[in-house]
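So this first bit is one chain, no partners, the form predicted on its own, shown in structure tokens.
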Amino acid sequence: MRIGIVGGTGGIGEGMAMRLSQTHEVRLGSRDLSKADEASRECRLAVEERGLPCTLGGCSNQVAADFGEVVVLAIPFKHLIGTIESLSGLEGKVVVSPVNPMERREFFTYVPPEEGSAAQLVQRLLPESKVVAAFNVIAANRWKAIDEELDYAVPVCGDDAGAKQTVLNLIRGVPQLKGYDAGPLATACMVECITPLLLNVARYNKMHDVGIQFH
């Protein structure tokens, strides 16, 4: 499958870039292109010195639109408007959003737009594709430990139904990850808000990287 990871130089986004391009042929974007390509380069090298192998190219962020049948938006939410609105081509394609919208006060909180998540936004941004809430509650230094196996689980939120098992498909192919179908988008508040959960749960607990499990 072609992904293209759009805000990939960030380290959910090179996390992704180094795990998926071992079974999947990955473009990781930025609007800074001697900056992709760097990373990319780097992450590339991380894989392959394990004896792995790595289909992974750096490009603009126009470009792995263009390219990945799935986009993932690996973006602060700050800046996912602007980033949305500068892109073209994403018609008919599986858009995933991983965006937490949260804020650091004394704790962390989560705040959500007028549409009720991060994923709700993207869809009224990108009416004509088919967005998906996945990989919300992953931190970017476990996407990172590539020596290690990922044994979370990984809530997806969507309402086109092929979307949505494309990427549960997805993260199936990824070593202990496991997906689960957490229902249509209007359900991506509940994902999205269990970030800065984890977050508070590591805070005062003294913990590192917390994910979660079902059983």
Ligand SMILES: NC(=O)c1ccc[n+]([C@@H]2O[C@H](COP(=O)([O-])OP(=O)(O)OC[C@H]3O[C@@H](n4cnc5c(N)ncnc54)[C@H](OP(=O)(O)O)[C@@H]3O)[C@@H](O)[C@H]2O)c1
Second form
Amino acid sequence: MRIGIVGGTGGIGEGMAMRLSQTHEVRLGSRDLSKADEASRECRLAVEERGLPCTLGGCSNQVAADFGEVVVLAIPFKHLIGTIESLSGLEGKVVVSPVNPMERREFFTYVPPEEGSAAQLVQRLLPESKVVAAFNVIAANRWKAIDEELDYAVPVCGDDAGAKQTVLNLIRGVPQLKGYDAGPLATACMVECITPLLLNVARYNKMHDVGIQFH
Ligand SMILES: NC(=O)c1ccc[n+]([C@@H]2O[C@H](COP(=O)([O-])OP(=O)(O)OC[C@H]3O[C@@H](n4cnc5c(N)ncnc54)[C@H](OP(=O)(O)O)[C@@H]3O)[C@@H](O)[C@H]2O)c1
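Now that you have shown the form predicted on its own, what about the form predicted in complex with the named molecule?
To see the whole picture, the full complex is given below, headed by that same chain.
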């Protein structure tokens, strides 16, 4: 499958690129082409020096959006609207939002937009795209630790059954990672607000990169 990662030079983008490019065609996008090339070169090196295959390439965010059958918006919430407005051609595509709108006050807290969640905001801005909320709850450092298995659960929300299945299949292709259908896009707020919970648990219990599993 072809996967384009918008904002691919960040923690989540690089980590997902390192894992997914072993079995899929992945393009890592940026506003700055040289930054995309550099990030992609470093990620490719890390994968290939372990003797693993890698199909990663760097490009602009627009080229990543054009390239992907699945397009991941790996962008901080505060830059989400501007980034989406800068892109074209996402109609009909599966657009994945791992975005968690939250703030750090005296503790981490969920601050959703008026649509109810970041994923629903994305769907409002991209009415012709098949928006799926996924990958909200895995820390970037865990994605990047490619010598370790990702033994976590990924709740997936979306209104298009086919798009949701595509993302669940992507998740199931990563060793140990388990995808779960968590309902329609209207439930994305419940997934997005898990991350501030995990960050608070990590902080108050002196833990790192806390994740979830469902049993
Ligand atoms: N970090 C985590 O552990 C984690 C876990 C789960 C979900 N998430 C979610 O995943 C998303 C990405 O997180 P992240 O930690 O990877 O973010 P990040 O590293 O802070 O930023 C990602 C990328 O966004 C781009 N960017 C920065 N400022 C921008 C602007 N003004 N306009 C457009 N693009 C801009 C940058 O790419 P260029 O400068 O190359 O354009 C940057 O590399 C967030 O919404 C977060 O809530 C993160």
